[in-house]
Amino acid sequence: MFKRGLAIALAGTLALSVLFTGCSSDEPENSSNDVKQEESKTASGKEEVKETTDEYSGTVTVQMIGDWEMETTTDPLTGVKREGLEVVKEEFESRYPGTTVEYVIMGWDSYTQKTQTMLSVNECDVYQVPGIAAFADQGFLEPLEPYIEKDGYDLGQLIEGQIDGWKAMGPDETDLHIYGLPVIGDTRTMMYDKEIFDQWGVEYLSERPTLEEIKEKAAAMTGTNPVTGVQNYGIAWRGRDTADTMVNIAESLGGTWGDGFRFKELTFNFNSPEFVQAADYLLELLAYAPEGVVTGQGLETFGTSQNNVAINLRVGPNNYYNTYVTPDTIDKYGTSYLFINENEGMGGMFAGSPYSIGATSDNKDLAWEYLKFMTSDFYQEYQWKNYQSLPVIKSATEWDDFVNIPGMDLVLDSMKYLWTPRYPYRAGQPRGILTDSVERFMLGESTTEEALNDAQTQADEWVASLK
C-alpha cells in the first residue's frame, strides 16, 4: 500500500495547532508553460484533451476518509467491479511524468482529530477537509486564491455555489476565503411515489412544491390504498433529519438559521416566529406519516416496489441512486426540489467534502496540481461510477450514464440552491442543542415554543462560554 506511518499523537495536537497559527503562505512558484495535450478518454469513455507536463516531481501525498480501496474490488453478491484508486493514481503520474502519488486513508470515525493531528505534523500535502473551517482557523490550511489566480484556474467549471459552500477564514482574517476545492457534493430533495398517486388519482409533486401543496396531497394519500387495500402514508422523513427538515421548511417561510461565521460570533434565530410555525407545521404533517417516523421508523419500504410512503420529504443521493437505478423501481418514483428561502435563493443544508493544501506541505504546487486533477472530468467520473460520489462539476451533465437516470439532473441542479456557506453551527454544540430541542416538541414532551425558546438560550450560552 501507499500509506505513510501515522504518527498520531492526539495529546500534542493542541499545542502544535497553536504553534502553526498564523503561519504565512508561499506564493506558488511554478507556472504551466510547458504543457502538452494529447487526446484521451474519462472513465465512460468520453473523448477529452489530456494535458501533461514534466514540470513537476517529488511525491505528492494524500489524505482521503471513507472506504476508498486501493486495489479494484467485485462485490461478491452483485459481481459488480469497483475499480481502486490505483487507477487514478496511474492516471495522475501519467499526466505529471515523474512525480509519484501516496495515500493515506482513514475512516470516518473521530476523522476531525485524526485529520487535525495529521495537519499539525505535516503527514500529507492534501487533505479531505470537511471540517475546512475549524482548521483554516487555526492556520493549517493553505490560502488557493493566489494558486487560483496565477494559474488561470477556471472556477466557473465548478457547479454554481460550491466554491462559497467551502470558504473560510483565516486566523488574521474578517472575510471568507478559499480554503478547498469542492470534490464530491452531496445535497438533499424529496422523491414521491408516482404509483401511489397514481393510485390515489392524485396529480404528482410539482418541481417546487409549497408547504400547503405537500400537507393536502399527504392527507389525500393517508389511509387504505383503493386499489392495493394497502394501508398508505401521505408523508415521511428520516427522524434524525427532523431538524434538518425543520430548518428548511423555516427557510421557505423566509426564516433563517441566524448569522455569523466563528462559533464566537454566531447568532441564532433558533425561536424565530419562522421556526416556530415550522415547527407546528411539522407536527401537524405527523397525521399523516407511519408511527414512529420521529423515532427513525416507518420507511423501511421506501424506494422499493413495496412502498407504502407517498412522500419523502429528505433524500440523499446515495439513496436516491441506489433506489433509481434499480429495474423495479426506476419509473416509480418522481423527485422534486427542497424548499428555499425566496429572498436568499437559497434553503437546505450544505454537504460535500472539499480537499485543502497542507500549509505546512513541502510540494505545494504539485499539491495544486491534484487539487485541480480532483476536480477533472477523469476524476469525477471515477468517483461518480465507483463510489457514486455526486459530481461537482457542470460537465457531468453531459455523461450519458449519468443523464439517463431520470431525476439525476434535478439532483445535480439542486446543489446550486443549498445554503452557503454551510451552517456552520453543525460544527458545534448548538447541533445537538437543537436537534434534543425538535425530538422533545416532536414527541409531545414540551410545546414547540418551549422546546424552540430553550433551544435558543442553551445555544446563546455556549456561545457565551466561548468569550
Contents of the next structure:
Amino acid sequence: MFKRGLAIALAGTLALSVLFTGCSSDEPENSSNDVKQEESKTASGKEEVKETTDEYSGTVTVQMIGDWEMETTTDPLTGVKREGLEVVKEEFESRYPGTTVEYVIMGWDSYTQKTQTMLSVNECDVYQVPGIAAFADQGFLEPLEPYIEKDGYDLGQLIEGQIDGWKAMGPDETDLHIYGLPVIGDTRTMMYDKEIFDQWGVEYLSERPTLEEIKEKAAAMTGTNPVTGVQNYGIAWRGRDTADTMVNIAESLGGTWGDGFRFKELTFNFNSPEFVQAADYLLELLAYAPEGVVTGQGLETFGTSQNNVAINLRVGPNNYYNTYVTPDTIDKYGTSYLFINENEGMGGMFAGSPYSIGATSDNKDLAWEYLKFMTSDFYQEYQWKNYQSLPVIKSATEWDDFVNIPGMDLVLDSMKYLWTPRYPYRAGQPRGILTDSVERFMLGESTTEEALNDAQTQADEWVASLK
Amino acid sequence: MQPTMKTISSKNHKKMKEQSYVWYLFLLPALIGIILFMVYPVLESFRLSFFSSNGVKETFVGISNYTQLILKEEVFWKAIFNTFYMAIFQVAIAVPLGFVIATLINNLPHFKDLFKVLFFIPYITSLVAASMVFMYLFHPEMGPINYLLESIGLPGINWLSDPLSAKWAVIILGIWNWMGFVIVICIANLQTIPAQLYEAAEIDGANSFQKFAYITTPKMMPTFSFLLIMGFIRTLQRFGETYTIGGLEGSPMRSLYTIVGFIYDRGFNGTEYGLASAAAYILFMIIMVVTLINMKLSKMNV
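Provide the structure of the form predicted together with its partner chain, given the form predicted alone shown above.
Then the entire complex follows, led off by the chain already shown.
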C-alpha cells in the first residue's frame, strides 16, 4: 500500500515537473519583468548599473582570433598585468545566470580557413569574422537585422560607419545587410615627431594637413638635423601599406578604387587620373623618405626617443598606445587625420573585426545576447585596457583611461570617416596586383601611368578568370 | 613419436608468422595517421585541381585550372623563374663551398667536432627567425653588411629594395642556413675514403691536387648527387624566408614570389583552392622532372 502511494506521489511529481517545464518556451521572450538591475563595476572601476536576466540558459561558444588569454598574465616587456577572458566570462554569466560561456581561441595564421572549417561543422555560436563578406556569401552567417529590430538594439551607440563597414551579402541577396556587429575598431592616422619639428623650426602639422602642406614640411626636415647633427627624413610610411596610402591620396583627390562587392562583379579605377596623380605625388615624397621605405625599412626607430623621421603617413592603433603610454615619448609625438575627400567627408580604409552568429548555431538567442554584450561599455573597456583594441562605441570618449592619452580622441574620431563598406578587392588578387604595380613605379622600373595601366589590366583579367 | 626437424621448423615458422601480425598492430596508429593526414589530402588536392572551389562551393572545370596557370597566369611563370633562379644559385654555391669547408675541417688535427657544430647550428635555426635577423643585416643604413662594404670602399646596396639584390639576399640566407647540412654530409663521406688509396697515390708520386682530383672527388660523387637532389627539392619548396622578407606579394615587385608562395597566396589568401591545388601538382611534376634529370646527370642509380 505504502509502495503504491509512493509510486503515485513520484508519478505526480514527475507529471507536474514535466507540465511546468513544458510551459516554459524554447523561444526566449524579452519580458521586462525578468530583468533585474544591479550595481556593477567596469574595467576601470567605474560604477555602472547592469541588467541581469535569468530567461536564458545553455552554453554559448565563442571563437576568438589573436593572443587572447583565459587567465591573467603579465606582459614580459612592460610588466603590465593583463586580465584574462575569465573576467568577461564571469561578468556575462553573472548577467545571464544559468548560462555558460566557452571560448575557442586561435592564432591569426590561416584564420580564414580555420573559421570556415568551424562554421562548416557548427563548432561555435559566435565568431570573430574579419573576412565577413566571404562567409556571408556562403550562407554561413545569421542575418542580424531581425534580432536588432526585435530587440530594439540601439545602433546609434556605435561609432558612425562601424555597422556599414561590415555589411555583407548573403548567397541570394543583391543588397548589403547586417551580418556582424563591430567589436574591435581599427583606423590609421598620421603621426609626427614634435621634437624634430621644433629642432628644424617647422610649425607642427595641422589637424587635417593638405597634400601640399605634407610635402613642404617633409622637404623642410630632410637632411642633417641642425641641433643633433643626425640624418633626418621628412617622411615615411610602412612599405607594405604603400598601395593603401596611394588609394587614400587618390580618394582625397576625388577618385574611387572602383565598384561592386562580389568578386565576379568588381570593376576598378586603378588607372584613373586621380590614381596617377596620387602615384606621382608619392613619387615626389620618395625624395624625403629613408632608403628602403618601399620595402618596409627605415621606420625602425619611429615611436621611440631615437626617431629620425619627422612624419609617418600611416600609423596603426598599437603605435599610438605604445608611444603615448611611455614616459620618454608621451610628449614627443602628435597625431593628425588621414587625407580626407572633402566632398564625401571620408578618408582611409575601413578595418577592424566584427563578430557574427553562425547560421547553424543551436543557441542563437543567447549568441545574440553575447554579441550585444561585446558592444557594452564593460566589454569594450576590458578590450581596450587589456588588449589595446580600439573601442567601437561612442561612450569610450568618457572613459578616463582613454581620454587621458594624448591623441586618442582624434584617433577615435577618425574612425567615423573611414570608407565603407570595407574595400572588397583587398581580399582578392587585386590587392597584390596593385602593390606590385606601386612598387614598380616607386623603384623606377616604369612610369606611374604604365604601372597603373598594367594593374588595371591584370585586375580586370583576374575578375574575368573567376568561374 | 619424436617431432622431426621439418615439423619443428614448420611450427616455428607458423608461430613467427602469427607474431609478425602483432607488429602490424603497433604500426596501425602511424599508418592511420599517414592515410588520414598525408594520403587523403594528396588525393583530395588532386581531385580539387579539377574544380573551381572556394572551399564550400565547387564546380567541375576539367583541366582549365592547369591551362589557366600555364597559358594565362604570368605571375605563375614569374614564381617559377624566381624559384629556379634562387634554387640554382643556392645549390651551385652551397655544395662546392660546403665541400671545400668540409675538406678543411676534415684535415684539421684538432677541434673537428667544434667546427662541425658551429657550421651545423644555422641548419637547426628557424628560417623565419633567421630571416628577421637577415633583414637587419641587409638594412641599407643600419646593416653591418653595408657597413663592411663601405669600409672597404664599395658602395652600399639597397639589398631588399632591388629585385635582383633581394633575390641574392635570400640566396645568401639559404646558403648560410643549408651549409651546415652539406658540410656534415660531406665530412661523413670523406671519412669513409680508405687511407690506403692516398698512401698508394703518394708512393706513385701524386701531389695534393692529383689526390684531390683523382681520389677524393670521384669518391664523393654519390654524396654530390644526393646533395644536388635534396638541395633542389628543398629550394623548389622555398617559402618561409621569402614570405617573411617579401610578404604575401613577394616584394619588391614580386621578386621573392615563389611557387609555394603562389600556392599559399591563391589557396589560403584568395580561397581559390582549385587553382592552388593545380599549382601544387605542377610543382610536384617540376620536382619529379628535376630530380630525374639530376639523377641522370649525376649517374645516380635508384
